[in-house]
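What follows is a single chain, given as structure tokens, in the form predicted alone.
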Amino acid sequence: MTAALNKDTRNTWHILGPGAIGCLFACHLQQAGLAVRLIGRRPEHGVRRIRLNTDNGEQEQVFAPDHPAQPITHLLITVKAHQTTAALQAVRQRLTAQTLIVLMQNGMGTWQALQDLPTRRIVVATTTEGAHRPAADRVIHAGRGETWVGTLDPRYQADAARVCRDWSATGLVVEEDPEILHRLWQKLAINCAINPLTVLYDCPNGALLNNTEALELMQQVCREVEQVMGSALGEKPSGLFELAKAVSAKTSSNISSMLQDVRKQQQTEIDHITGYLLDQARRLGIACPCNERILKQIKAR
């Protein structure tokens, strides 16, 4: 089945990064009646079709192309968060005062990158909706998670509530959360935890599980994270190395990003992962020796 084209182009939302996640929230969107736009590393001039697999089968989405003139009133930004600035520069001239951007990325530390933007209106969201692009004109909805929109300045909580009515309709299960910093915290733990070790042992998330020396490594990244993370948020998270656990035996088939970076030979993540845990340990004064050497074994490669 393939979606129509939408015609309506007011509060039209601009995807920068249509990679798995931006492609499966520009089908669920348009889908729900929304106007779409993809913006990729190279201007489209022709109409992008997307193939959407779920379990209820295959749909086509049709996306109009991006008219590099339109002013950008929704811009939802899921590349990496190394290449957000880069990103943006492309863009930058068509935000305004008004444009509501939410930020959708692994990581940490991009929110306060763009303070020097044309607008204040920022949000953030998390996701453990699973998905993956085996093609460039397919994705496929390999899981489905939750999403969490929230907001870290507390003038823009109206902004978040306002993008979990418009997502509403999507068929997603997206929430608003108030106390999102919290959510984001945890969403990198398990990154620190499960993401660089695949890359050190070169194998599946859930093959970690079988390793006795990752194990133990994972274990000493978790006690490094809480200190932090508690000192960070003013309280005492317990338990991530269990959650570590659970994560990876859920997604244990699943080859990190960070994992598919080093064998691409590309940029990882790392700097916006573990570089931000360092970064918050320094501030603090809490020493973190075990995540320092992964993040030298890490760029090592």
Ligand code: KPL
Given for the second form:
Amino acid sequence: MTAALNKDTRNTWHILGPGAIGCLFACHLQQAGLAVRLIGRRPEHGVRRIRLNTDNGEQEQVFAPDHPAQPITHLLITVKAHQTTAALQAVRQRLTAQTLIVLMQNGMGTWQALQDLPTRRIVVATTTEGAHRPAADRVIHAGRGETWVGTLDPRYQADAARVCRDWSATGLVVEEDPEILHRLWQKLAINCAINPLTVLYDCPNGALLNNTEALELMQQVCREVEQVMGSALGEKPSGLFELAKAVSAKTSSNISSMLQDVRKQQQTEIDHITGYLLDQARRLGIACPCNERILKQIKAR
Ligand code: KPL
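For the form predicted together with ketopantoate instead of the form predicted alone, what are the coordinates?
And the full complex, kicking off with our chain again.
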């Protein structure tokens, strides 16, 4: 089934970074009746077709081309963390003081890089939806999850609530989280515990659980992350090792995003995952020798 182009562009969502997660949200938002435009690395002149596979079969969505002169009212950023500054530079002149931005990506540290944009209306989101893109025009919704939206600046709480309301029409589970910083840290912690290890052992997430050496390393990573996270948030987190093992088991056949990047010989997100953790550790005066070593090993590859 092919969905018709949506003509109502008053509340158009522009998706900056139409990778697996960007395309998944693009398809769901357009299916829910919102106008969506995709902004890729190269300008596209014709319509773009994406086939989305879900439990209910396949549906093709047709996206109208993005007009580079059209101001952007709603922007969902799903580019990789290290691509954020360059990707924003390309659309900067289309942003206004009213533009609402949702930042949804792995890793942390890019929110700070958004501080000099014309708009202050920035909310953050994190998702456990599973998606992969076997071809440029095909997205597989591999596992249903949840998406959490919140703001790091309480003045924009109403914007987070609005995003949740609009996105709930997609049928995806989208909830507001007043403790979004905690949730971002938790995601970062899981990524620190799983992603670099899958690169070091060149294995899917679940295989870490059958490898005594990898498990020992995961436990050390988790101990250090708990100290930094606890100090950054002013709380005493525990149980990270158990959580990381549970996520590895739940996503056992996944090739982590970092291992996928390594296999494609692309830049990894290590600077915004382990690198961000270590920046915070230094700021807080906490030693993290195990994560330091891992950062060096991943960067040396
Ligand atoms: O977020 C992930 C990633 O690969 O980046 C995990 C949770 C490890 C799932 O693969």
